[in-house]
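Take a look at this single chain in structure tokens; it is the form predicted on its own.
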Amino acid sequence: MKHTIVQTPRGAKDILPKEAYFKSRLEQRAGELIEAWGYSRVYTPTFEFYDALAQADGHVLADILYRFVDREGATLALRPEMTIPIARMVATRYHRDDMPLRLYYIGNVFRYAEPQAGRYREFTQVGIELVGAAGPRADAEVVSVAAAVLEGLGLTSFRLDLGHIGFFRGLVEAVSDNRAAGALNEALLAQDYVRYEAVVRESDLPEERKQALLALPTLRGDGSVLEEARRLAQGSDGALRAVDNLAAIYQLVKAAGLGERVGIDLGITKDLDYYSGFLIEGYTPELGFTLASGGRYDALIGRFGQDFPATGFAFSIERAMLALDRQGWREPPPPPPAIFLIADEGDQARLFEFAAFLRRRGLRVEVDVSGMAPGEALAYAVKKQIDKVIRVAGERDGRPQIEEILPDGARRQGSIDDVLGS
């Protein structure tokens, strides 16, 4: 038998009931936490026209897209993230008087990337988009929602780092070779600081700007880092504006009581070029990679026809599950049925009728579909941790006659309330 028949594709996985229950509970909890902030859930198609994704950030996404051609000859692609489809949706379905929009999503995304721990080619992304609001207050809300959701899911030791893409861009604006600026960004993304330093020293930037760039990876910590960043940004209006903006966001976040959760990291950068301002990344000691990510993207929606400022964040449910597992979190298993119903061959109609009656009373009921004998039913109930085995045994005066099969095999007859209440 070919392995393609019995195995999942690389980077994909089956999710069995226990893990699926844990995952669905986290998704439900995340949705409830986000909705408490006034956000409404939206859905977008699993696939988009390739041109729509390329319009947003084609040169970065080209290598990770799952592309295909439909029967009408259109080139389509599975969505690699959720912000771009929502940007398209907002630009084509909403108007200025609808702003601000608070939207959230829970959906699968697809990336042709090298699989590793915590990274699949198909995974579930949860996130928010706050559209139509510019300025520090909107960005501070995004940080606050991120903290509330991650904490509400049970993550105890996460940290949110705040940066600003304008700081890095302001420092490199004077470089004459665009390839050098791109190489610096790639080195920062890869945390390859040896290469980063080499590119800085080889650039044609003024010496004071080189020194600022060399210090960039060290600008991490609490709010005091911003003073050093402001000193290094002298001579770059763009970098100074970025520091001032980030300082305003940080002040609001601290006022929200998140000072212990939030830090500054001006070395944060992104591989997607639609980011235009504040950046956020979430980390937890249980993972060696980011848990959450996002930021401001004021120009993205305009690429689809209408200009709206926007900001948001997203995280992977699978990474949250992995972090919680390594943290020692144990989600209770799904509750078993309360009752296992059996009946003789001639009482099958009454069996299904009685099962429906019990479910209307709010009970969890599983019906025997295999024709088990009472002893087999008892063994099955023990294995499945089902509370009671009840046999439907005919009818009297228009009411089903029932008996409970006790653990020792004895049978106890009685009224419905007697049997169910025992």
The other form holds:
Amino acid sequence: MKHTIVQTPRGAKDILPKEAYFKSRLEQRAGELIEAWGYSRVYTPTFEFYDALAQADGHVLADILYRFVDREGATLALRPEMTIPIARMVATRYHRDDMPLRLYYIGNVFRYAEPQAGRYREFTQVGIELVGAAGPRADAEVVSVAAAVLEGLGLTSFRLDLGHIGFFRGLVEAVSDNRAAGALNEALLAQDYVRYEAVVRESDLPEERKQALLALPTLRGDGSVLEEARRLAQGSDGALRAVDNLAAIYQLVKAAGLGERVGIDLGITKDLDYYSGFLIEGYTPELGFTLASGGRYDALIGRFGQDFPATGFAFSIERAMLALDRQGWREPPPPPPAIFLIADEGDQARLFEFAAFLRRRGLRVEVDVSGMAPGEALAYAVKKQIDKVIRVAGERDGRPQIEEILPDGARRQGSIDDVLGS
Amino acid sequence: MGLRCAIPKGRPMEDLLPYFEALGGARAWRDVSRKLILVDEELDITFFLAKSMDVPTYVEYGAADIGIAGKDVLLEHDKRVVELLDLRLSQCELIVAVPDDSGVQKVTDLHFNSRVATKYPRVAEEFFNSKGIQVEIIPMNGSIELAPLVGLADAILDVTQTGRTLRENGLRIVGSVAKSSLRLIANPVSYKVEFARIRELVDKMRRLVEAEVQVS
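Please show me the structure of the same protein in the form predicted together with the partner chain, now that we have looked at it in the form predicted on its own.
Every chain and every other molecule in the complex is listed next, the one we just looked at coming first.
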């Protein structure tokens, strides 16, 4: 048989009931947790005009977009993440009086990249966007929501690292050679510190700026890192502003009782150029890759016509599932139906009548659709963990006559109330 | 729990031995026999002995916190790992070579229907694309030198330390692609979770590397 008929494309997968139930429960819980903070759910189209998505970060996203052409010849693309579509939505459907805006989403995104550790080409993102607020309070809220959601989902050992794009940008401002600045950014992004160090040493920066840049990958830990960062940032207004901003956010987050969960990491960078301020990265020792990610993006919405500051974070449900699984989390299965109903060929109408009666009384009922004999029905009920097998057999005084098939195969005649009451 | 470190079996491991000895460990390395996991109690590191091409994979998935891998392997596999330190060991070069009697003098002499055999198809594709040269890349698993000798390929892209194997097989270098040496790498999350321990190891190894370089 042709493989394209029987296989799913690389990076895509089927989700069978057990996993699907776990996934949908997590999505539901995440939604409820986020709503408790005053966020409203939105949906955006699965596909957008290519130009709208590329508008935001052309060079990075162009490589990973699934692109196609519609019948009018317009180029469309599947959304690779949710922040850009929401930025477009906010800029075109909201006004200044609607701010601040608290929105959240749960949706599938598509990236035509090599499937990585823990990531398929189609995966589900949950995230929030807090639009219309520029100060550290909004960023601290994003950190707090991230912690509340991950904790509420049952993740026990996750940590959130806070960084700031302005720190690195401030330090490299003085690099006169644009290519060197680009190379530094690239090496830092790839976490290739060997190359990063070489580029810093070869650059035309003053010695103390070089020392600050060389220290960047080691600037992580608790709040005391900020003092070290402030010392290294001397002489760069941008970097100093970044440290002050981060310190203000960190202070609020600590006041919210998240001091144990949250750390500082000034080495965090992002491949998307729309980030403009604080950055957040969530991880857990059970996974070798990032669990959650986000930050402030004040200039993105403006590219769609109306300027609003904004901040947010997102995480992938699949990675949360993987982390929970590694942690030993076992999602209890949904409760099985309480009753399995069978009947002989001649009693089909009574079977349906009786099933409808039970369902009206709020019982979970499954009806035999394949003509099982009582023995087969018992085996099936055991397999599906259904409590009782009941056979509808004829009628008396205009009511269906029923008998329970007991686990040993014996039959117990009885009225409806007998059967339901026991 | 100690750090988990994936290291490449064979020659690179021999190069690494004196370094880990200088750090006060590697006693467990002497009786390697056929074991694949060595518990180094002095250093509190568990070493996984892997094939060099697989080291970045162990580290990317977090099965190992840190690892030691050749830059050539890192270039070929493009894994999400943190590259922490150039150990300047097992130094070698990725090169393009052709048979002695070939008319090709430099890489750009290769033309559109040239075939290049290599263990590094990804590196090869990027290298030739960046030079604007279209060639047919033939991925292979070993004994790359054989390919041009039997007419399978016009050139090879391979790694060489001294150039001896190339010369012995009548091959001549026409271009350099990249320099390689062993790198200390880490899983991005392990680098966060085990930050203090990994930084300490990096600093100690950096001092050894710098001392070594000054001697030679």
